[in-house]
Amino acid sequence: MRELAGKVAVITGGGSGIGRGMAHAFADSGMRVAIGDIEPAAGESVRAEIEGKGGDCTAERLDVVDREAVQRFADAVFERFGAVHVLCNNAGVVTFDLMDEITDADWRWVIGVNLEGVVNGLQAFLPRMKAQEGEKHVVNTASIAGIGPHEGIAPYVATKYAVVGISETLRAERPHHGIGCSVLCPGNVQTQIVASGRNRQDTVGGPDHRVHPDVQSQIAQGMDPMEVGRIVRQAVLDDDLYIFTHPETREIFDARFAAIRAAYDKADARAGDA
């Protein structure tokens, strides 16, 4: 995208952490923004910021798993604003155990939240987005769980791979929509993901309070998320596909893709052999 003001940007999860920062840094740039959080009073506190600073901002509450309440939301936003330029499907969640001790309500929560939510993001906002003229955008939080795998976090990994491939699939789709997409992959940042237990539905589990002290203890040294989101902006102004808070974490990728390689080296050796 060329130009941010006067346009119009959509977070989920927008209450805290990195949505938090993507709702600052697009209202920085003189974008009205529609803030969904689970919890309200949280989007409630960030309005009053961006409102504080003299900008245009709702906050509504939203569960990103309902469906039903995804769609109101999206109705609410367009009724409001009239257009959607940035959409960023943000909400997350995760549980730490090792897969053999993780239980079907894990599962199914983690799936919800981070698989579900942007498929029903997606699904309430793009038809509406594409009849729009000009440019658009949609940017969907992964992390760099999406990119190599991680020990202990089984479900959060495989909901992360799949957003990955969910925009890369909409950004190559891109000539049948006239949608760019972006897919942020952030390492380490202080969020309060880790917590997220706190907000879990009935239907999975309900809230779940257990604290992991060491996971606490490595966020908090994590990077400011009002620098990720400032990231994110630039990045949605440059049209990047990928987006990398951490450049260390290369090393992730380098060695799932060297295994790759190494496979279809493999295979090359069998083909020749025959």
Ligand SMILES: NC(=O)c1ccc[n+]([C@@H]2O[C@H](COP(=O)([O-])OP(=O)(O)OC[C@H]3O[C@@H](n4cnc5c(N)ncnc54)[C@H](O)[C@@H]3O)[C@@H](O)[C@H]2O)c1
Given for the second form:
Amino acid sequence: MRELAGKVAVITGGGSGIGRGMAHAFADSGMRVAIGDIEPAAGESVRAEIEGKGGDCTAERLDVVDREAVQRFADAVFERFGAVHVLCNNAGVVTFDLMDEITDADWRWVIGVNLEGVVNGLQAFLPRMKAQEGEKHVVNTASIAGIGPHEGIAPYVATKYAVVGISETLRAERPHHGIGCSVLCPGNVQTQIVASGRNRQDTVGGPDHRVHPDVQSQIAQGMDPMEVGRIVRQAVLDDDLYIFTHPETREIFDARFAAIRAAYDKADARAGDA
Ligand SMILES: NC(=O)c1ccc[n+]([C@@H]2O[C@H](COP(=O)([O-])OP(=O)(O)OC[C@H]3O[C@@H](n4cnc5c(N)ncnc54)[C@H](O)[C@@H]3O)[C@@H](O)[C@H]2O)c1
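Provide the structure of the form predicted together with the named molecule, given the form predicted on its own shown above.
Full assembly next; the chain just shown is listed first.
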């Protein structure tokens, strides 16, 4: 995308952390911003911050798991702004348990928000974005946990791999719909992600206020989410598919792909022996 000023960005989970960072970065470039967040007060406070510096921003309560609510959110955004140029499917949650301890409700919650939430966003926005003239772009927030395995967060890893796959496919399909796509794969960022149980819906067990001091201290040393927002903005301008914010996470990619390459070498050797 060559020019952002005057265009429209939609950000789910825009009330906190990385979504807030993206909302500010896009607003600072003159974009109009629509936030959908399950925490109305959080979305509202980011709206007030952006309007306080002269930006144009709306914020609505939105649960990305609720497909009809996402459709209504899209209707409201198109009604208010007339177009959507950058769609950021960013809302996400995490649980911390080993595989044998994860409950049905844990799986359903994380799959619901991190995967179905992205699908709902794509279904609600893509057809109208496709019909629109000019450049348009999707940013899906995955994680470095979408690039390689991470112990203790299997549902999160599963959904983030899925988001990487969806994003790569959307990008490959661009000749058919003209919509660009980036997938954001950060390492640790200073946000409220470790306390994401605060927003757990009653249908999947209700709020979970367990604390996780070890992860919390790692996240507390993470990157400033405002910096992540600026990196995402530049990646949209540069039309990058993968957005890596933490160079040191390369070793996670290298380890996974070295193992895959070794398995192919073994397959080649087997085929050679046959
Ligand atoms: N913080 C990190 O270290 C990190 C690293 C990699 C990826 N991520 C990803 O970044 C994204 C943003 O998370 P964050 O770290 O900024 O956390 P955060 O908790 O600070 O922000 C997440 C926002 O999403 C909202 N949200 C939660 N459930 C929702 C739902 N059902 N519908 C709508 N909104 C909902 C929350 O209210 C919150 O405002 C997530 O997808 C997360 O997986 C975070």
